[in-house]
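We begin with a single chain expressed as structure tokens, specifically the form predicted alone.
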Amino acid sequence: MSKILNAYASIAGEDVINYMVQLSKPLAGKKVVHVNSTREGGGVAEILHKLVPLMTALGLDVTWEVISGREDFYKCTKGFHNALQGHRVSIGSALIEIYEDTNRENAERLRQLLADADFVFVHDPQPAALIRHISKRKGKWIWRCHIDCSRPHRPVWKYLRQYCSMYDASVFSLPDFAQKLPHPQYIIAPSIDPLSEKNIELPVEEVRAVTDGFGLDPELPLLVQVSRFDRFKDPLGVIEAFRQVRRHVPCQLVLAGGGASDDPEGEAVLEEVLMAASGEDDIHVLVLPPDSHRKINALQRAADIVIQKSTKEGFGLTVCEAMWKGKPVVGGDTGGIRIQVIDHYTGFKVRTPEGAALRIRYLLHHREKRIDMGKRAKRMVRENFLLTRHLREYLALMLSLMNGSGDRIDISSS
């Protein structure tokens, strides 16, 4: 067993790794290509940074490609993202043309690689139209949607569906997100990597050095939300909830995050957050570069409560990250947060700033409850949301597609 597989076995268990090794044997040497729109920022990139090496360690020939585009391309795809999450967005024909031209240009650059691959995973709407331009496809193509598209704005979904329908299969994070498509659909929740710098254990001294470096008061309870500066993450709602809590309990708030290269709205949202927090000594808005994984780790470990008050959320990896560190989470009652945050068990689901404030106050007043919830939260992540489970389900998906209409998949060592 390779060094990387041994490292995961030490956390997930040898049985889990042995099962993955068995699943991967019929796939040995298969060419797999993942395609998305950014190498840094956001949950998709984080997952791929760890998923690709682990797939490679299992004997697959794996490549990760990132499409490129100009500003108007990302303006268009951000509109797609918002529309899939239910906003009534009008996307003009000029932006649609740029979207199609950008996909065609990237398809030309990647044509041979994509045509020769045994499996191509295309992540989210940005590169979805690539498939139209690769006519001679050797392998199976899978559209992997990480977005909460349970109630998409229909005109935009109708446009994107013409491309998504061309795939051999699609993957959604939750059953509620799935849409009618003429091919098999799979439900695979995202995951976190327990061995990444964002999730490994840290020395107490390092955690204290990070909090001291950001000017946090060690005597005040600490509330932390880590996320991109995105309206769907509701940072302004978090600030309002914090102010309501602080009227009754002295505390401090950290809003930590950055942007993604494929999100043109990030700067505007950050300006709104900075304006809302202006003059508040106990609100710390931290704009962190993409490689600040250990600092984010330290902030989550230092937190008394982690918040993820999203109004829409495909999954919410920061919820898993916090739970892995034994923290109760107050999260938005939406999307993938619902399958992670169990009321009174791993945290609380909320819909409003008032609801968030009420639950935060409760947790701050009940330390033993916080500790118990944190223990249960970590156990839940270990059993359900680690990268090893995620990859196991991808391997099963690939075997299913490779097996075609057969009623039996042979993963025997022979």
Ligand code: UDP
Second form
Amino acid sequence: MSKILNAYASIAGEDVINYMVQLSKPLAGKKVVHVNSTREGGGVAEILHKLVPLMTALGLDVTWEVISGREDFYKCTKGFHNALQGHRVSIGSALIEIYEDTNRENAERLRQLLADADFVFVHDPQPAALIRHISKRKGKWIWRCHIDCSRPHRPVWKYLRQYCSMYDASVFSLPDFAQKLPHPQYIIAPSIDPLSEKNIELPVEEVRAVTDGFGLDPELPLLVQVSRFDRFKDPLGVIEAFRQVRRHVPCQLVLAGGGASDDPEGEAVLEEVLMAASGEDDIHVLVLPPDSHRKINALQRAADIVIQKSTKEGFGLTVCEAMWKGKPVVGGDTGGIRIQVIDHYTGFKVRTPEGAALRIRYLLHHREKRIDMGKRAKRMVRENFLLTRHLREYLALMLSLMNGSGDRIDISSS
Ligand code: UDP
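Can you return the structure of this protein in the form predicted in complex with the named molecule rather than the form predicted alone?
Below is the whole assembly, all chains and molecules, this chain first.
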């Protein structure tokens, strides 16, 4: 077994790895291409950075391509994102034209690779239209949607659906997100990588050095939310909840975030957050470069409670990351947070700043509860949300697509 597989075996268990190795045998040497729209920032890039090397270690021939476009392309695709998550966004024909042109240009650049691949995973709406321009496709194409599209704004979904329908399969993170499409749909929850810089154990001295470096008070309880500056993450709601908590319990709040190159709204939201936090010594708004994984790890470890008060959330890797570090999470009662945060068990689901404040105060007053919830949270991630489970499900999906209409897949003889 390779070094990387051994390392995962030590955390997930040898059986889990052996099972993956078995599943991957019929897929050895198969060409797999992942396509998304940013190499840094946001959950999709976070996952691909870890999934691609592990797939490679299992013998598949994997590449990860990033499409690129100009400013208006990202303006358009951010509009898609907001619309799929339920906002009534109207996207003008000029932006749509830029979306289509950008996909055509990227398809030209990637034509050979995409046409020859055995499996192409296209992540989210940004590159969804690539498929239209690759008419001679050798392999199976899978549209992987990471967004909470349980209640999409219909006109935008109707437009995107023409492309999504061309795929051989689609993958959603939760059953609630699945849409009417003319092909098989798979439900696969995302995951975290326990061996990444974001999630490995850190020495206490390093955690302390990071919190000191950000000027945090070691004596004050610490609340942390890590997120892109995005309205769906509700940073203003977090500040409001924090203010309500602090009327009763002294504490401090970190809102740590950075941008993603495919998210043009980040700066405006950051401005709003800085305004809302101005004059407050106990609110620390940290704008971090994209490679700050150990620092984020340290902040999550230093936290007494982790918050993810999203109003819409495809999954919320930050929730998993916190749970893996044994933290209770106060999370928005929405999308993927619902399958991670179990009320009174791994944290609390909330809808309003008032609700969040109430649960945070409860947790700050009950240290034993925080510890118990944190232990259960970690166990839940180990059992459900590690990269190894995620990859196993992708392997099974590829096998089932490869198998076509056959009703048996033999993984024993390869
Ligand atoms: N993240 C980061 N730096 C930041 C903000 C977020 O590294 O400044 C990471 C975070 O730790 C998580 C991912 O980006 O791994 C965000 O994924 P999530 O599913 O929570 O949200 P998304 O941004 O995809 O909506």
